[in-house]
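The data below hold one chain only, encoded as structure tokens and taken in the form predicted on its own.
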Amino acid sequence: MAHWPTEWPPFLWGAATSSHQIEGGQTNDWTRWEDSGRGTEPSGRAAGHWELWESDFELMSRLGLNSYRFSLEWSRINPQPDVFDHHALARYRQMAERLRTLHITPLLTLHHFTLPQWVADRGGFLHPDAARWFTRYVDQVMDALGDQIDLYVTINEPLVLVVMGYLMGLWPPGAHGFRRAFALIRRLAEVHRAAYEAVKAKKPTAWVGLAHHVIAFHPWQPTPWDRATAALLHYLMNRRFVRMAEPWQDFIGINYYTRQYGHWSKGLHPIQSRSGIPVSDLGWEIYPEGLGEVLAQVGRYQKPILITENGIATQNDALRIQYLKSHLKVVEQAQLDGLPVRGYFHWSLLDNFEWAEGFSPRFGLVGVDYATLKRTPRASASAYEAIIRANQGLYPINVP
């Protein structure tokens, strides 16, 4: 097992966002896609971070953050096959250098769903070229900021990209087929490794991960028929690309929030809840328990573990501070049973645009007033501020 760095903070709190859902003026496949009436509603300014972001990071400085994973927009680096944004490079160079003055260290992202136009109207990733598009892009990212960061997620949650925007097509590109859907997968794998190889030739001493989306799947019934399908969820959804990615990897990255099910008769689709238990308000189990199962299934690999997304879509910030609270205990026993979980990121910062929900769900630690762009930290901002502040330095950690 790769050792921690001891320059490094030995437990890294944060807080997650994407761009394309705080920025603000995007023109990516997503956006045409909203544009087009597909989506709820158009993106827009979004959160306005775009503008707004040396005031936000005070404010993540002000909570006691140490750490801060964000997403560079793809689209407005390389706006055209043979362009690249120079000014765009140097605002997230900036946003980087001002990380570091902070001391709040950053996770970059490098492909959080949204692809450029151009991108998307050749066929997306399932393109052949698609891997060196890619790696071109994280050469230039490399070369403007690369000294600034050290640590990285090639790929946010490959499965669930392929998943709505290649099965139930509720993303783009909004296609249907497990042909087109299984070939992405393995064209996934192939970027994210070549990715990683980019990033590692330019910085050898960088860490590079992936951001895993992981459900709890549970059996809907004891029987040997739900047992199985939920055996096979697993497989497909959580283990497989974990496993596939696994030699280019030097931590998991684990993005859990739910709990499925897994019933005979619904084949590949679980069921979402069960009755009498409680949910967000996008109708998500609440199972603190689950993140624990994942965690003792991906510490086989013996590397370190962040877990890069973790939280709630509520309007009840005390129902917000409850699953905050719940889900840190299972990462203090975790730590504690010998899984090398180094870092827990909120999801997220700020109230954002939730692709095709739009901008009813609320997962920010800081609401945002979407007419004004005001920003009012919550109480469960105040809560995970004293509980990071009450184990500065600690590993093992200890939540109250």
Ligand code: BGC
The other form holds:
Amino acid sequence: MAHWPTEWPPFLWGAATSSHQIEGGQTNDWTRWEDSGRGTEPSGRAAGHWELWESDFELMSRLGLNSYRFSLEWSRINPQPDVFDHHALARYRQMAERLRTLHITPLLTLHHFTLPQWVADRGGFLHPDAARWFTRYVDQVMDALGDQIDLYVTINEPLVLVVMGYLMGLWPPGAHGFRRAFALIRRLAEVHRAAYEAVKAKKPTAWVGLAHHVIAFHPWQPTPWDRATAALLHYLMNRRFVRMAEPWQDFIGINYYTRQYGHWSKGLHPIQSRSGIPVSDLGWEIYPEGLGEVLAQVGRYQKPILITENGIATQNDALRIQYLKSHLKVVEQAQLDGLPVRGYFHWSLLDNFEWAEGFSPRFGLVGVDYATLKRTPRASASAYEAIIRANQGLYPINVP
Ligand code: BGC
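Next, report the structure of the form predicted together with the named molecule; the form predicted on its own has already been given.
Below: every chain and molecule of the assembly, starting with the one above.
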């Protein structure tokens, strides 16, 4: 197993965001989708982070975070096929530099769900040149800020992109169909590999991985059919892509939120929750043990593991504190069991634009008033801060 570099914090205490969800002022495939009325509402200025990034970073520093996962907006950097916006690149470089000055290790996501419109118009990642377009963008990013960043996620949640956009049609491009969906899975694995190699070519010491959306799938009933359905969902959603991309991941990134159930009744019917079990405002079951289950499953790859996202949409901040602590407790136990979990990124730093659901779900440690853009740290931010401060330099972590 690769050694965790001694110059990095022994455990990354972070929060995660993505460009489209917080920056505001985008022109990408999602804004077009929103403007055509297919989303809930337009993302507009989102959380205004493109203007307010400096004070947001100071806030993070006051909360004691030693790491931050954020994404670059491909459409900002590369708005037309042969146009690269050097002002946008310079701004992202400034951000990376500032994070380092604040002793916050940046983890950079290169693609988090959105595409430049010109890429979307040509068929998105399904276009035969997509890997080339993407690596050209990655090359520009590496030239502009690669010296500032050691940790990279190439693609956020490839399977979610496929399921939401190409099977269920709930996200752009609004497609339904197995053939294209399966072709896209293969293509995304190729794009990942190409991006992995592009980053490494410019910076051989970089660590590069993916952020996989992993759900704890259980059978709905203890019947052979439901067991087989849960196992199939686990294989298709959680395992297949990790395995396809296995040699090109220096760490395994996991986004864990919830449990779902496999159920078979004249077809495959995933079920989101069982009555009597607490859920988030989005109806997602709160099931911290599932994080332990998925960590044990990815332990087989013998690579450092980062929890690249974990969090809850809720208006009840006491519930967020409980969610945070119970999931961190699972991380502590996993480390005691010998699993190399090296970081935790809470989703999210700020309330933000939640894709098809718009602004109503509140995922932030810090609340955002969308009328004024005022930030108000919640009690959960203080709770997280207290845990981080008590854990300076500690590995394994210790969660009260
Ligand atoms: C995504 C985020 C999203 C979060 C909560 C993850 O699937 O990476 O963009 O906001 O979950 O739904």
